[in-house]
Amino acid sequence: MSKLMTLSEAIQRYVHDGDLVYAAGFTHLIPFAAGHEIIRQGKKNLILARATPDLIYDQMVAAGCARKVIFSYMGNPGVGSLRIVRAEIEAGNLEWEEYSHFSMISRLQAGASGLPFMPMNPTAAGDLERVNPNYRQVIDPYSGNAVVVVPPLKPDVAIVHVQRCDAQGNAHIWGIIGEQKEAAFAAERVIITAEEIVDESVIRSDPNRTLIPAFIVDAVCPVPYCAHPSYTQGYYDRDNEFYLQWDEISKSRQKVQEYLEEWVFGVPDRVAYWEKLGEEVHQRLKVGERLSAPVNYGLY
């Protein structure tokens, strides 16, 4: 059964007011075409998880969408800090929680699992154990020795930016894999946003490559572009000029709502925002092709 529909749609049906909400990506396929449809739809009260904030909890943040968030390592990447996270979190105005990098996708994997928690071996995160409580110990019951543990993290919403997905919601991804599988099912709903809705044969074609099982998913919006000013491999590269130029933007909050006001609330979807970068922009972030070795599944 098709689960095609705008992101628009997805948004208004799946993403309630005081959701935690997750979106996965690392690196690349990050869904900031999502998080300005949650702004502009003014969606509020929201708990914002995810490994490596970077700008789009930024700007959710500055909307007024969050009133927590729970990351691993949060920062505009190679360039400095996310100015307004920050700075909520220090006025006391936004909630948090902060883990390594391995304790938070530990947490997910629990959700994902159906785990009560999830045990690792001690980390260097020592200060992190001091300040959060949700790091405890136990006791290995095979070795005597003591183990910390994570709860599970399970979203009420995942949405996940992927290369091309067919209409059930079977996508694949390729490059770099983040914590895409293991958010989506932690989470009870799962959005899934794809450059691509091809036909079922191409998915089928490449089984191995099929990291988002359609079963899972409830919700599939056709988005080209979706993940800019992060990159979607093979599609369109990292706008690194716009990471450098929200780290001006972001030390004024007048300059943060005008960029909201123009760039937001004043587009109505993905494909004007698209149009209104430009064709410099577009032919800046143009990749070309580098093909992987074909695979043969052999003949049945």
Second form
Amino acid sequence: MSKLMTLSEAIQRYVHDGDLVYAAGFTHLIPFAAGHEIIRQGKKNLILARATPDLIYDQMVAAGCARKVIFSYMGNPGVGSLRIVRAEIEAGNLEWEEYSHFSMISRLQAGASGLPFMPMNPTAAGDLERVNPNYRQVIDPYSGNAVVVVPPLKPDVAIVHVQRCDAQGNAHIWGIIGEQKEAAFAAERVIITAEEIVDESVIRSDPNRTLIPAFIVDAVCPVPYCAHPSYTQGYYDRDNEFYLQWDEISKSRQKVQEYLEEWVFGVPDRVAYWEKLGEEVHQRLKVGERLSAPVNYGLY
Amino acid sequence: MSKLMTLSEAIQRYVHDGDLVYAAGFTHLIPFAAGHEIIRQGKKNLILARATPDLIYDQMVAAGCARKVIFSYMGNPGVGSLRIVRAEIEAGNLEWEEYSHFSMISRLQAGASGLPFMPMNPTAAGDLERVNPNYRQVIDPYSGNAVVVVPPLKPDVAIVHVQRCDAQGNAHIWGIIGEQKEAAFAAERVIITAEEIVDESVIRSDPNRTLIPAFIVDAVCPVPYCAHPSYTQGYYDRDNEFYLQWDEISKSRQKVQEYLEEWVFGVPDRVAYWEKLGEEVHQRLKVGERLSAPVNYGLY
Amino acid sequence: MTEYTSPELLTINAARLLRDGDVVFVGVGLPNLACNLARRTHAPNLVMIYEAGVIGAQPARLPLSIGDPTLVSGALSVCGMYDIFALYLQRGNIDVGFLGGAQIDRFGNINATVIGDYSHPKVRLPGSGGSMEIAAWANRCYIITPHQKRRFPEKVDFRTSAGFLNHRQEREAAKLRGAGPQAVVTDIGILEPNEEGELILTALHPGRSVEEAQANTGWDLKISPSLRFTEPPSEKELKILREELDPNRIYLKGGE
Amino acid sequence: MTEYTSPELLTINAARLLRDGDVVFVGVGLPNLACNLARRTHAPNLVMIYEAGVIGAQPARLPLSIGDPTLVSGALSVCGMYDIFALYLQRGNIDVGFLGGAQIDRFGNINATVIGDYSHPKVRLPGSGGSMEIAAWANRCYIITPHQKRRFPEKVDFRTSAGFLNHRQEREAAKLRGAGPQAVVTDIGILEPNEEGELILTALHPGRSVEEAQANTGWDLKISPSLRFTEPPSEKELKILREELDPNRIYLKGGE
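Pass me the form predicted in complex with a further copy of the same chain as well; I've looked at the form predicted on its own already.
Shown next: the complete complex, the earlier chain at its head.
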């Protein structure tokens, strides 16, 4: 059963005001196009969860879509601060809930596994556990020692960008795979954006590469270049220049508004956005071919 | 640093009398050659752990290598009973410790993750938890409900068969991947047997396929056809006929001894074993080619 | 009326219990055949998942074991054992599980572990495998078994996996994810749990009798007030089973 | 004596702390350069692991972020984030972690979260990322930081990750897997924990003084009885850094 639809349709159907949204990706495969579409559709009061909020959450917060962020590292990766989220937190305008990387990912792992909590070894740092009551302790019944636990994170909707999938949503992902699989299994609804929609036979040629099975997927959206300024391994490069530029843009609220006007509200979709970026950017982000050695599954 | 050595050398160095051994594999990639070498070297008092003991543990128990088995399903897969292990248990000659599949795998997952336990949702069946004191309960601090926990399983040595790896032990595995990764990370020592030793560049062409990194590996043994009568996806078929034959052989202890004399003690290594199987078997187990579609990692 | 074997009868009736779109945890043997039959008849969108970690298999031959390589080549996805139990089963993604065992008792509890005392077993059986979890966490469970008195004791010697324990309320109090066994398909008829969670006779296959069912059950088998007869296997069902799914009669030969 | 910048000095001294065969959890920036320098000098068998899940990277260019695609193409292995933290770090497979933060206190505790009150932050910092776990579970931790009084308070405003807490015994009582911070490399010298877990001055870089170190530390900095001077950066070290590792001076330019 095909679940193909436009990204606009998928956001309309599956992202509701007030939802807890997890747009997955650790630096890689961040679904910027979906964030922009959420902004265009004026979604409100979202809870935005991500280990690493990255620029996409800075932009969504700037656009007034969010009432809260959940994160473990709030920075512009490799550059510095995430200025909008930071300023809104400092100004008391934005709720936040904070973890370390492993506790954030353990929450997703618990959500994906249907467990009421995940245990972690103690870190003894203490302060984060003190300010966030979601951290609890249980006693290890074997040693009598304390173990730290976190509750499951179950997003209302996960948005996962992938290199290729079939029309049903069986998705091949490679490169940095961060928390994509866990986010999809933890969530109630799953939107897949893909660089390429491929025939089922391509997926079936390499089942070990399929991290997300179709039956947990609600929408499949063909969105080439969805991840820019983040990247898709093997398809285009990370636009490090834009990450540096955003550091400048985000110093001024007016410039941020201008950016949103021009690059989000000013384009109908990702096709237009990519065209608008222009030939120089296209060339700069182009990548050459480095293919995997094939494996033989065998005819049985 | 190359860790290449013969299987005989690896077993001599890394498997000691009394060790807890985990020869991994769920039907697929079962390292029969390693089991046979353990028998040839007359190892004693081993604790043999595996979710599914399969014929390899039947043979090692028959040869007197083991004092205990740890398992979750003790059968000849698709055929019926595992006669030797079963008879030794019924006769009171063999200790055993028993789990369900998920609790067995959760033990490995805890061992691999460095956790003091893994939680599981309750199953309410009760009797297995009653007879095995390793099952405990903790209270979920969020709901107040009981959760079942199992302690880590940390084998002294894990033996993992793979399709291909480099001389350091970086290993590509595909097809049914069962608990191979978890067993390797949980164990103190890791022996890799491989159908093929390939150049590092083959491994580096597809890093997402590498389930086991070299730095946790102690020995790398090139052992083509290591898994027979189990199979290696893409290299040869499962010898279902032998699984049926073993059901007959294992009805008689004399026949089992004759089998061990001829096929284990009667051959020096796997090369000789495979030759002895003969052309008809080679032909029967041959598989045709069905290659994965390549993926592009990109030149960056 | 067409002739059919007992395994054919069991398989066809099990297939009919499946719904289109169900995600099924499949074993080898009759459940595998039942799922494939359902896909070719009323449930084309059935999703088949093997406990070995294989999703959407397209086997070119009948697998002997649950880990057969023919299940992998051309499958949609393959994952590890921890993931298949955690992300699929425990997470609540499995609609239907098939179970079997040496003993099934009045409340649908199953013994696949041992006959006699656990520490000094008279007959040592293979053990739980995944059935402890499947029985607890799959939304619905089905059991396929020959109808014999020794297989249907009042109480199992060892409770490997949970039916309704001693009463439906007891299972509900345990807050398990799944709803428990929904039907036991035998060669005489079909047993289903009543409001108390006790298995009662709800259907007879053509030509079989209440007396036969009661004589082959180890407890005082109650009869549903709305007892029905099952539809006999159709020409179409038998044709698919015999010509497409098990042409070599590996699982479907009679005389068990 | 050759001229060198402060980042070069920090990087070279950090590199020297690494041992051949160490498995290192690497960040971008100076730790990345330090590891690559060590591999090219005394530690050819160093295993570099990035928290993004990349093992054995062979980057063809200097990565801006920890998730750069150049780390992935040609790496030995890539795994998910849960695995990198659980199977690698928590399991005890990581020998060395590098840490940084806005504040490091007398007992090596680090603040990367907030200046001022947590609920009403004066300056909101990026937060823990992986540092809470790295500080606890890596066998040894190293900190690279400029030596400034505001970065070295007596007590951190917020304890993002554990050094020795209030005393080495307190860390030991917490039964953490790792041994805690082993050295803080600054542009003035090197601090190391004493028997109490308090950071004391154990080495000065050429041309720097005890007084300078004490004046730039927010607590009463003790001096090791065996205080030494570090070897100045060698021609070879500087050449590798400048010509091979960061030819465009992205991280090594001075004036910080």
